[in-house]
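Coming up is one lone chain in structure tokens, specifically the form predicted on its own.
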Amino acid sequence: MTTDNTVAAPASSPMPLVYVRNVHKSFGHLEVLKGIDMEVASGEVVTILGPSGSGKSTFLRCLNQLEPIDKGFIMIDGEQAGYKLQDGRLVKLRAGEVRRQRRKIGMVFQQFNLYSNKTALENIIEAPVTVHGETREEAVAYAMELLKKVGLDDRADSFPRQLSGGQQQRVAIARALAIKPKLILFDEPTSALDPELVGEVLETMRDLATQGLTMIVVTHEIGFARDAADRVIFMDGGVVVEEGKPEDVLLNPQQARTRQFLNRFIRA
């Protein structure tokens, strides 16, 4: 059950477009988030790096509703993830209020994760029509401007079997373009691609930060850290080790555990 769950006002002003307070979730008796604070700004690019085990995915399937927090809150939007206030005092949302505010949030898997009957046009429209009840006619047209945002408008009639890693990861990303939501959560989205295929995915995601999107990215490419970055959160054991701008997380590190991880990839 979630405790302590309690809302405090942000400081900052305006709200800022993600807010996060002192998040715990557990797996049993291991302990994966251990007091997560976080904000990030709409229109901001963060992305979050840090060792396999840290928590890092876990916590974007936290935003994200997927998994359930044990403690702490997350605001998304102005709203409180999965709870609201009634008669002074706050109730866990049914099932369909959790979907709306799902609805805000769009998300990349590792695995792009498309229906393998259905073509990537289809894959796309799929949200839209049947959660957000838009006319085909209405979702279709958005969805073939986002496949050639994504350089795939020729390839709108071929199914995933017929498009390789790269192609299939930005058929994704339209796909989670496709609800319009205000913050975009990419969860390690080129560690599934083949080295050659690497490029692709991030020239778009470099394109899409340069449009004013609310991007939160896990990953281990330092390269799209340091070029599309607003910020750079370092996170290790569960928990915020450091933080800053690209510059000054990348090149100074204040902590030895953050200098330890980006050693490893200047040695490489």
Contents of the next structure:
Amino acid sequence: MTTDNTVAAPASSPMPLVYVRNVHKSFGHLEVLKGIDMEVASGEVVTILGPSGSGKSTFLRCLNQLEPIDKGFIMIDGEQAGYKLQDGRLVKLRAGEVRRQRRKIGMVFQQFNLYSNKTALENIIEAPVTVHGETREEAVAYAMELLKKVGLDDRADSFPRQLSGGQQQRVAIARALAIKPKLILFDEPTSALDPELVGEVLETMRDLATQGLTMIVVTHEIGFARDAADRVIFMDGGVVVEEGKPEDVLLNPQQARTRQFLNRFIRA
Amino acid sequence: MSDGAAVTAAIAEDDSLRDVAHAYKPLPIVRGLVWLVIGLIALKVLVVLAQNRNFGWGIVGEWLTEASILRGLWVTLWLGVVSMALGVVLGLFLAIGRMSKDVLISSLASVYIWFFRGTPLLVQLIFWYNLSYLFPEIVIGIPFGPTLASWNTNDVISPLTAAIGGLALNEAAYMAEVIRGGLLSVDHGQIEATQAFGMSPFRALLRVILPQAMRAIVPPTGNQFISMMKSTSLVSVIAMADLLYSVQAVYNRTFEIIPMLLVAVFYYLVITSLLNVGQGFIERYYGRGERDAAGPAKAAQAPEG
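Rather than the form predicted on its own that you just supplied, could I have the structure of the form predicted together with its partner chain?
Full complex below, order starting with the chain above.
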């Protein structure tokens, strides 16, 4: 781990926003991530595809430290996630410093996870006001702007329960945008939605992809990967099997496992 | 309805007859009988209550507004409220402590709950009242270090402090479990969202988790509060002049035991009824994020994308 870190230490050269080396993660005896390397440039939209259990969601959760990693390291925006180099030693960060690092990252969950005791608007302004120290007025103004962007400015005062799944997920996207993140992580954002509601969420995400945001999207939506991603990464069995431009990976996969996975979708 | 004439009659007329909006209900025979029997029993009970002179309703009326009784009622009220408030606050800390990943903190909280739930409240009250036998002096200082302050235990432990301390410490053990149950009922995704957005655990608890847990916490807390108001009657054994003690003081002189107990029963019922009403209001407040109907209809959504 120490040797890995010294390799990454000269951060003066332009470094990708996300720089991941040899990340391993186990749950008990089950090794879910078996050495992930990844780089994501600022402004890039990356889609991670892969069968269930391939470790893609776990990897995403490792990026904003919802899961601790066992080996390797993750650099985000020039800082090592969860650790710092101090006097030539690698030291674990305190909880408060971890929270500070997370403030740069927005996250959209499969199950939306909107705060059910707060209205759509309150959900969006919560972190900007209580964590980022914005005034309520500026937070509300920006939140209304974002709600308009996701087409829900008329539902600002609705509680999550009163919104459809697709609307909830669009509010959740607005909530992730409200903290002006350097990076947004999408963890299977359409997997919990009724089929007829998937479109509205993907539409919102396509919009964002064209606006220079850095996005890492774990999804089963091949269509989104094809149309909106700059790069597609295919994961299976806890490793990156193949990556490249969407047209290359999706239309002309080099690896047998990728072909197998994509074939299932084409037949479906 | 299905006589021969109807068959040949216009279909339209038959259709209008079959409209369920104009249907008659059959007489509820079984339910009527049940009502009749229960009504008779209730009437008999009322007659007994009115005719048996031993209830002494006149005496009840006389003592209901007596100054000494009202003073006792007041003591019962604030003793219950203060003890409950302290019990809830301490219970919240215990609940959080019990859920802590730190083994020391969670076991301390567990031991506390184990002890205070495991011994009778009456024993605890008598124990606190007699604390001076165990510790003649109460000392605040650094363990094995200098003493900062000290008091004579008999000066500190009056019936009042023993009553509040005993009730509150016992209540805290029960409230800790009530609150812990509520916190556990909150969906883990909510907690994860607060973490992902960099909220501190304290802020997340205050702004997201506790408000949602309240829906599960309020009903059993109402139970606890009602139970607490009645438990205050136990402090009469340590010479605290609560409602029961004041009533006893009267019937020890007058021997009008039943009428005086009815005075106490009346006030306990009034207090607990008011608590029921208050609980209803609080439940409605914390349920507001959970109702579908409160907002604009879902159907207002237009298909997009």
